[in-house]
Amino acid sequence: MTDPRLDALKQAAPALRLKTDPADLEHYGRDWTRRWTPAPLAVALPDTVEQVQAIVRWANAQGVALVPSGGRTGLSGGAVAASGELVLSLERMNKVLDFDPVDRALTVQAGIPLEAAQNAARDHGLAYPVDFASRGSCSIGGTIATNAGGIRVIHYGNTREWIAGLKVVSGSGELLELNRALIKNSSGYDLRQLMIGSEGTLGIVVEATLKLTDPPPPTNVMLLALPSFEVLMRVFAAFRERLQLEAFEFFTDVALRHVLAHGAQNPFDAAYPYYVVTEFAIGDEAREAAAMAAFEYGMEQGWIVDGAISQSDAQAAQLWRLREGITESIACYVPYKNDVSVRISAMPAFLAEAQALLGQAYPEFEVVWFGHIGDGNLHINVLKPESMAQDVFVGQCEQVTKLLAGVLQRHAGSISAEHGIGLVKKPYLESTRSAAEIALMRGLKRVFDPNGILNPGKLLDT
């Protein structure tokens, strides 16, 4: 028997595509966390902004919660629908709407994959520089919802630096046009920036105007082998001083082992404990000489013990695979993930304390470390032993995360650098935000979503 609420939705939006097959409910009701059993009411796939507005108005009338959904590549449970919510998938709203060569801006629907937006910018001789490994499957709307960072934050910054304007459907069904792609706009609160990183709890992003920039300069990629954790920030400082860095990414031998088992190729004959993949601008003899000088300086200091430099685009891609393939290579272990950040200046002290804490807390677990060291962001992945029950494993990891949250608080860091809070990190929000800030966030939620239908339970308890 059809749920009468869905009959009402079909009347409110007759052309709306709905999915209710159990396999579809399972697919659309979860993200990469895999810790909750999906149980959505149905999946709605609107084609137009008007249909999104109709869905929101129906949800208010029927008292049904909505879970906005993009590529569902998130790692914090922000796109999980486990309590009878309607999943509102933007995947059919995936078009490029406009390109303005004067403003150097690209307007897209929220469901377009990041890689498709990057390709559209490239077709016009420009670049949308936000980038990370899930570029082919994550959506622009999802990257906006979490203020995604990625591998090039060190040069270009986070998503919020590249959003010129947004169209957003509020929790009451109103269409808000935020900032209208203006460069300068001092007319009150910037609600565009408020929506970025709000995880679908304040509004549903339906369109975005992206700032574009010049294509990146010619680059080379270098893989560095390091003898110890302690020299990592020294190598970063030396390379940042001498080169125009596009990326500076770190991972451990444990991470490398999993990627190699997944089919990647190792350019080194020997094994080392720590590695860095760095990409830097070249294009003239001086820059190329500076790159070799930075490498040789690190070798002389004993901070670098081996290295490989790309001689072609194919070799660069092979080196990058060693870093970008980590998440996929360990996905089968259903890892418990920590995504944390501190100021770059605080990184050495934080690294020392965090490494000691995790080494003591997880002696029997395999821990995979990697991250965007150049912008103060670390990913810590704890792999579940095959013989251990999932609930026992998560319970042990959460006890350690409480301690890690305390370390972050002492170093003025964040429990979530780029994955959002969602369900996973919500218990630790107080380590990052003060009680006064959280109270204001709850007040904003009530203003934009008066009936509490937008992604309830994510980010905040309401």
Given for the second form:
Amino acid sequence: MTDPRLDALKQAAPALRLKTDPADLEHYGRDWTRRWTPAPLAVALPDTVEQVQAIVRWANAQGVALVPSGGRTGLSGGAVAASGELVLSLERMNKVLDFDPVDRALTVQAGIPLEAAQNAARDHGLAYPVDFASRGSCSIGGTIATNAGGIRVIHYGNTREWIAGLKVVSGSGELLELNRALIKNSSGYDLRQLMIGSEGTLGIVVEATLKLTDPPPPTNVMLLALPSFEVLMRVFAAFRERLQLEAFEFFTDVALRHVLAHGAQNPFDAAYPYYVVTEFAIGDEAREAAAMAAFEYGMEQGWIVDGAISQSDAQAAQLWRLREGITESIACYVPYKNDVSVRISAMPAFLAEAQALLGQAYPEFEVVWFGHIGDGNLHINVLKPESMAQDVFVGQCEQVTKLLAGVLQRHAGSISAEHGIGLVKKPYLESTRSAAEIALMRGLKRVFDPNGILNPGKLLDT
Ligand code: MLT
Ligand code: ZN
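After the form predicted on its own, can we look at the form predicted in complex with D-malate (MLT)?
All chains and molecules follow, beginning with the one already shown.
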């Protein structure tokens, strides 16, 4: 016997695909956090905007919560459906709808994978520069929901910089066309920007017009070995001054060991405490000379203790694998992830305090540090010992996160730089946002989603 609420949904949208098999409920009900047991009512896979609107109207009438769902590569529990919600998967709405060479804009449906959008831009001789390791599986809608950052923020900025316009279904089922892909639009509140980073709590993004840019210049990739965290910031400053940086990413020896165990190749014979993968523009003699000069300067200062530079695209990919393979290489430990940021200028002082705190707090856990040092964004991953129960482990980590949130508050940082708040970071939102801001966020939620059917319990408790 089917649930009468699903019968009503079939009546409201007869052509809508629905899945209710236990394997599908499990697959679509979780994201990469793997912490909650999936338990959705069903999974809906609309093909059209009209079907999305019908689902939202049905959810209001039936009082069923909706969890908008893209590639579910999120790391904060934003796409988890563990309480009888309907998962609204955008995966069938995955097409390129339009390319305009004059506007240099690509209009896509929200379910398109990031990599497919990047490829479509490339096919037109342009680039969509938001980029990170899960590009093949994450969806554009998901990147918009979290204002995703990634490995090229240092040059190009976050997702929010690259969204010219959005079509969004609000919590009451209205279709909103936000910003009409205009470059200039000074006609009141920018609701497009409000939607970006709202984690599916204010509306369901169904279409996005992406701004495109010139293809990236020819680049080279360098791997640097460094003796301490302190010199990382100095090397960053020296490289940023001398080179056009496309990326500047760091990781520790602990991270490297995990990636190597997963099949990556180490260009160095010795082990070092810290590493940087940096990508920078080349293409003429002056730029190439500047890159060598930056490297030599770092060596002379005693900051850089070893280095390797790519001689081909294949070697560049090998060096990138050392950084991009970290998340996958530690996934089997179900890591507790911190994704924190401070202003770059606050990084040295924050780092000193955070390192002291985490060294004391986690003496017996393996802690893997990596991230986007040039954006002031650190990923601190605590690995669960195999013998420890998941809830005991998470409980201990949460105690430490409370302390870390205090350190962040003192340094005016954020508890979520790019993964979103979701379920995982919700208890610490107050460390990053004032009570007045949170009250306004709750008010906005009520305006866009009066019956609270859009991703309830994520980001905010209402
Ligand atoms: C990354 O920088 O690789 C991503 O944010 C993923 C992660 O933190 O695991
Ligand atoms: Zn990251």
